[in-house]
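As a starting point, one isolated chain is supplied in structure tokens, in the form predicted alone.
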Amino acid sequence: MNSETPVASTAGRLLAAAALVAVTSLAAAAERSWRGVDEMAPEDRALFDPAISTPRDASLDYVPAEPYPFEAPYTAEEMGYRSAEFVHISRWDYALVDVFGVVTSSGYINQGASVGYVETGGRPGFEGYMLDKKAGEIYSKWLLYDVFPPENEGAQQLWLPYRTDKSFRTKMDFFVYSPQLRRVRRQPEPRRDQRFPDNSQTFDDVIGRDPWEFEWQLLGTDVLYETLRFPTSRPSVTLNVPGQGFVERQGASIKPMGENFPHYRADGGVDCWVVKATAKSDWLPGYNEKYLVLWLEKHTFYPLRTEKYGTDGRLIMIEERNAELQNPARGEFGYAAMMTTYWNVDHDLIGYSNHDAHTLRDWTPEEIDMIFTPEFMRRQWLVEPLKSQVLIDAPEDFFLRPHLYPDKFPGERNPVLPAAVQARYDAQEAAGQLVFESPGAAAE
């Protein structure tokens, strides 16, 4: 005789069903690369602190009280702070060649190259920016000298970015020199969330965003196997490697975190935290970007992939990077962007920036006082004539549009494309190289 009551029997069946759902969910998670927070492996759970409110620093009430760079377990906010270490222009003293370009949906390609000099003005790294500089102080100096195309040679830009907060919002002073006019002119500050003319990235994509301007949430973990994708028509690239000269590298051999990164998985993948950063309206009033989704390498918190979504929730842009350990003395903080692509979805513009010939420098006080000033640009003096061979020969040889990953983190991402852009994306995936719109096709 069964003495179990109907209520107890029902409760038992519900518990069994819930257990079956949980087991099924975990089994499904094991078959895919990404996992939500509730599905994370125990070793990842041990590294994550779910707290959303933590003590604040005594002098900076918008910064966590725990000393940077923090210790595990990490809150989502702390992960965001760690990722701010790795902006497009690295936070140390160096010289480089920045080779950049953009290709349109019709196949028009526009490229340029500038030799750049970067001076940090103090302690390197995000810690120096966050703690050593006060709002309203210049925290770095960037001088860019155009070397391509030939008609632009000698044109220069001087960027003087500021440490900002809620009360001081000016991001930089900006000067340009025209060899034709032989004059230096101060320019208005670009709007942070608007893309540069004839390009796909915004001012903030280049200069970086402050982590205290966003609310941070951990979505889960994922594994990335590639970031930038080379087309079948351009299987290799020649890089200027300091100490080695020009070196040809197969595109398929260029890994997301560089050749000697110690934390690759056995299958070659890169373990990542996936976080969501939602813009704070009081810090970023009227900002065009509602939230970002970032894939952060799990050990360094290097941002390998960033998706931007507009105020209406639609996908605006995808940025992907290949990093390289360019400053070994800084250990896990010494990784820098080597190749970056920016895909502006609205206009189907694909941009790239390749930081070639990365050369560490120890600028003397005399060099700093002389080189990083508007007056110096009038001399048209190329201090260190670094060379590069990474310009792209033809539109078909451009980097592919990034992966979309439509099934990852549903409900938190909306990687939907306009129909015409989706058609070109599908054609690209089938061809292994960019496919452009037909002549006379309607513009997006």
Given for the second form:
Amino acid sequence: MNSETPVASTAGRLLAAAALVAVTSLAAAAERSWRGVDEMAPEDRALFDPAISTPRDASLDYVPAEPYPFEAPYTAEEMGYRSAEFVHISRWDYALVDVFGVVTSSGYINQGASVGYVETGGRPGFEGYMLDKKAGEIYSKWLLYDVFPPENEGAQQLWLPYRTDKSFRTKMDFFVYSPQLRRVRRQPEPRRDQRFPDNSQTFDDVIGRDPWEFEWQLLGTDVLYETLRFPTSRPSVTLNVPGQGFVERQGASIKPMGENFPHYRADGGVDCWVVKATAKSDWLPGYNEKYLVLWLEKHTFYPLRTEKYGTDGRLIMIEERNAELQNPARGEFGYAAMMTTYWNVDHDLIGYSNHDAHTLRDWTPEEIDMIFTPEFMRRQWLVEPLKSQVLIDAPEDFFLRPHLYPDKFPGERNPVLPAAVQARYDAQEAAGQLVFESPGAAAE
Amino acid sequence: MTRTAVRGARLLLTLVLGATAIGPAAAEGVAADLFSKFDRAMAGFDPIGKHVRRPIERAVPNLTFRGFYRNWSDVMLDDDGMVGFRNKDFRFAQLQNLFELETNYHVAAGLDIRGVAHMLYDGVYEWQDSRGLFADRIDREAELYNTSERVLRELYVSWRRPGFDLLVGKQQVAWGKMDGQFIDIVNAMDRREAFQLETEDYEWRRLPTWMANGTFHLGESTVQLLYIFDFEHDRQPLPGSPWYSPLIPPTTNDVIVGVRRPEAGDFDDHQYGIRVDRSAGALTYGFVYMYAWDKNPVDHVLGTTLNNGQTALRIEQRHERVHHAGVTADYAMTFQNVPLVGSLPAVFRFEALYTNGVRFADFRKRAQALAGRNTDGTTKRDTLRAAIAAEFALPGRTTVIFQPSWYQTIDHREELGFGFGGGFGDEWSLIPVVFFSRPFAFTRDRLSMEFTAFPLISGPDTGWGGLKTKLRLIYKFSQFVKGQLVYNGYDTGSSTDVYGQYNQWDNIGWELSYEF
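Alright, leaving the form predicted alone aside, put up the form predicted together with the partner chain.
The complete assembly is shown below, putting the previous chain first.
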């Protein structure tokens, strides 16, 4: 005779079911690369501080009181602050060739190349920006001299970005020299959440976002095995490596964190924290980006992948980077983006930015006074010519659209594409190179 | 056969087959397909860049070499016929082809030589049957640049040191930051297009001049000094050219004995300029002064004579020495919490130029001269021209500029003609320019639109002077090839107004350019 009551029987079944779910979940977590916060490995849990509200700095009430760069365990907010170290234009003194471009879904390409000089007054890095500069102070000076396309040759831009806060929100002084007009003109700063014309990058993608403008939340951990993907039609790229000259590199051999990164997994993957940054409405009123999901390399907090979601929650952009240790003296803070893709999902625009010939500089006071002024642009003087061979010759040679990872962190992400874009994405995955509105070279 | 050529052949074949084989249902897909094939075929279209520029630059590493070909064509929308004194029996206002080559040779650190040559051919005189167009018979340059002076556009040596630049040779110097010319006074201009000459064309219409141009760079300040030993005068529309004013009678009884221009060989005729600029955070400002010549001559009455049995004036055209003093400034800011747009980046610019000693033709004195009184028929006045511009960066990559521009003749009299910097046939003129531009996201920003309105008001006598409007659509075919469609309208003014005289000159133009 069965003496079990129906209630006890039901509870037993539920318990068994829960155990089964837990076991299944753990088994699934063991198989998949990503884990939610509750599933994180003990060593990761030990590095994470779940606190949401932490003491604030005495002088900057929006900054954590714990001295930057913080110590483990890290709150999600502290991870966000650490990731802000790695903006598109690094906060130290250097010269580079910024080669950038975009390809549309029809195969139209628009590219540019600018020789850039960057001067960062004072302490380099995010610490210098956050702690040494007052809101309203210019923290860096960027001069960009266009060398491609022919129509733009000799055009120049001077960016003088400001340290900002809630009361001082002007992001920069902006000057443009047009060789056609032969005039230096002060321009209004671009709108922060708006992509540049004929491009997929927004102003904030270039200038960076301040971490205090976002609420931070840890979603879990993940492993990334690749970020930028070269098409089968362009297996290699020629880079200008300071000290080595032009060096041909196989696309498949370019790793997300560079050649000599010490923390690659045995299987070649990169361990990442995955954090969600939600825009604070009082800091960013009317901002077009509701939240970001970022994959931060676990040791350096370098943002290898960023997804942007619009105010209606739809996916609007995926940014992926390949980094390189460009400033070894700064240790784990010396990584900089070498190659970046920006996939604007709304318009299926695949953009890239390649920081070639990254050359550390120690600008002399004479050079600083000379180069980083609006009137210098009228001289049309390319003080230090740097060359690059990174420009892409054909539409099908552009980088592939980034991975979608539709199954990762369900409920926290919404990586859904418009049907036509999804079809091109699927066709691209099958072909191994970009597929356009017509069948494209791969299918012909 | 290159990959581009193969694609081009495929595209052509597809177009031919597509036109005969598809039904309406498939039209959209086929159009997208053709569009995509066209884009991919055009992506690498750069024949001169690939086959000329790159080999030259590879062979001579210190040489950079670039250029462009551009075709501008404007066709008028209004009927043929007599307009004022013009026989407007032509439709094309320009069929211009401009080819330009630019080279820079890097001699040594800080030492470079730059040369620019260009050639223009305007087909309006040959490619349409017109009696009203005959300027090419007066001056061949109206049709074709056929002199070394016009073909050799720039040639100068530049010597640069951290705190100093020296450029010596034939060159152009643009002062000012505004749309239009306010303190941009250094070089003369080819104004063959009259009121259709726009800021974006100055680079090709400005007339470079032989000069020494030195600049001292002193931190946030710069001081530029100009010594101009050559003189170029403005080229106004010639009689029988498309934009020659219909208000000017074709003949006059007066006897023009010639034009006296400043001489390069005469030290007293040389010109001098200085410009000082300073940048201070959100504000930049500068001052200019130039001891110059008025680039347009004024009729001086030498006396009277008998011509065709009537008393006529003997006139010599002379340029006048003037003093220009100007100021320029700009200021940037971002407005916060603006209704509808949130933050609103903005820039304000200001420029003003005061000119001392502008000589005007004085029609009262000319009448007195005809009556036998001893006068040269001119009057000197000072003029002021100034503009303030507000530029706003709106959402959707939309730019709006509002730029009221003011022109005033100090101590004006009704009998005065036109003079540099003054009101247009009146004491003052106001042109509150409105500019709007935005790209279209559905074309991935390849198509953009610009609209400009130039309403003209003059006073105290004239009042409304007409409205000029310009609508431009720009399309990027590739990184190297760009096309434009432009509409220019001249409306609502009377036939004797500045803009109104061109009421029958409304036109649509297209421009195709290839840069390598």
